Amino acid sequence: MPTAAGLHLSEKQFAELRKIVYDRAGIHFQDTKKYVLESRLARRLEELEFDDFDQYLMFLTAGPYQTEEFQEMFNRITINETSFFRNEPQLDVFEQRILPELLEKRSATKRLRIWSAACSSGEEPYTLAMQIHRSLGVRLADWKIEILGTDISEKVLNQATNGVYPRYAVRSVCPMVLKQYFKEENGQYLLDPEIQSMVHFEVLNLKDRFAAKRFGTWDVIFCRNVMIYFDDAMKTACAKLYHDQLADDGTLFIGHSETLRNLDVAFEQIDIPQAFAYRKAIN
């Protein structure tokens, strides 16, 4: 199927482009998804005034701006679909079951560390910050809360840092929470500065295990709706990374359409409805 720009992605070009994406980000585009890369990159080729995908592949692999261009390409071929309080039943499990347990276990150190991996424009880690904020209340000042949001895309993390969101992003937020933590201004929703201050953002490629390790151990890891884009090898590598970086009594949350079954990683699922959560298996 030709793109709007009349540019065609041959099977050979698709194979090369798909390999680049997989090698650098671990995302696997199936054979049936060639049209996705073709259609989403056609406009980019027009902007660069390239005549075909061979020129683009050369630019992407041998040009002086190959790192920057990969970021640009990645922003265009991925869909950063997210919102505040997405999959609320699972978040209720976090707030009502997992969080109280952790606060009790960490009462001596009063330190809690949470990692939101592949967080896109920040709705997930900010949601977790709001839940912790209302759970601790006045006790928040006594705690050291560290929430890290990471993503491979610098562009979406810049949006997250700004803390300004369209109506669509807050569509699942109840009116009381919306009033407490957001300020509406010209059709945009500005996040409360105190909630913003609870979250730190860093660019991180999940394939880079050494970079991930420098952030240390986490009490809770959220990695939702990410592994659906990975093949089994990348899913296993990702799960092993989380196992290494998770506290022995920590919790890993994944998406409702994802599973760690059949992966050679020592996790066991928590038997709580709607949790989609795992802990390290006990030997």
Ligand SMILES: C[S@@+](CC[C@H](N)C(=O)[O-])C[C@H]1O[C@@H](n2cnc3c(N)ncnc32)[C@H](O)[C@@H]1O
Second form
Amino acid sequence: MPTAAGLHLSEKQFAELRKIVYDRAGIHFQDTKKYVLESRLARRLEELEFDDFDQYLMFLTAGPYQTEEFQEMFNRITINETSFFRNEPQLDVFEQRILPELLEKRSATKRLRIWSAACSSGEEPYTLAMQIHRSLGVRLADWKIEILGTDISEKVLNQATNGVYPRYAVRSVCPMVLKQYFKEENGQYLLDPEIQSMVHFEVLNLKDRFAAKRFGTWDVIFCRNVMIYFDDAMKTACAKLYHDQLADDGTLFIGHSETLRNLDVAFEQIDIPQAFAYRKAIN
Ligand SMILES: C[S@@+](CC[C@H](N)C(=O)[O-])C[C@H]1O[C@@H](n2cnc3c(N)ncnc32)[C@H](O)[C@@H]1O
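Alt. form predicted together with this ligand, vs. the form predicted alone above:
First the chain shown before, then all remaining chains and molecules of the complex.
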């Protein structure tokens, strides 16, 4: 169906566009999702004063502004749904089981590295920062904690860096935590600067394994609710990347509707209900 502006994405244009998106980012748009690309990019075509998607495809693939336009496109076509303390039972496993073990194991170096891959507007890595902050208390000063949030969309990472959130983002945060780590101002929630300073953000496309490798090895990787947009080949590539970048005694957390089963990667699931977590398999 044409958009309000009368822009129509034909089947041929859809096939071309979704191949470009897949090749670049591994995001697989199913046949039924043509309207998503059509409606989300229509405004962009209007801004560029293009009459049809052929012009846009040409601009995207042959023009001098390809790199910038890919970023612009991913800002618009990605689904960025997230919230603070999303899937709390899983986060309880992190805080009460995995984190204390890790703090014990790293007590000599006092160094902990956590990667939130595909973090959207930052709610996930900031949640982890709050959990670490309250777990360590005054001991935090003795530790070097690195938390990195990455995403393909620059737009959501700018929101993350601002640290200002609408009520919707904090809907699952209990009143005590809300009071401790946020300041309400005109219906917006401003994150505590100390928690903000614990997290660093970078644009990173999970398809680009070499870019991911430059960040080194992680004790914990959270990669939740992004593999649902990938096909098996891209899921496998991601799982291999996490395997390479995870410490031998590290933990990988994935989304509750995701699985690594049937993928050819040496991970074994941790046997804790609600954890949706994996460790490297020991041969
Ligand atoms: C639904 S959000 C998940 C946010 C958070 N992890 C959570 O579970 O609440 C999915 C995020 O994945 C990002 N994404 C999609 N494809 C990506 C890719 N190839 N590389 C990096 N991030 C990607 C999107 O921009 C989006 O912000």
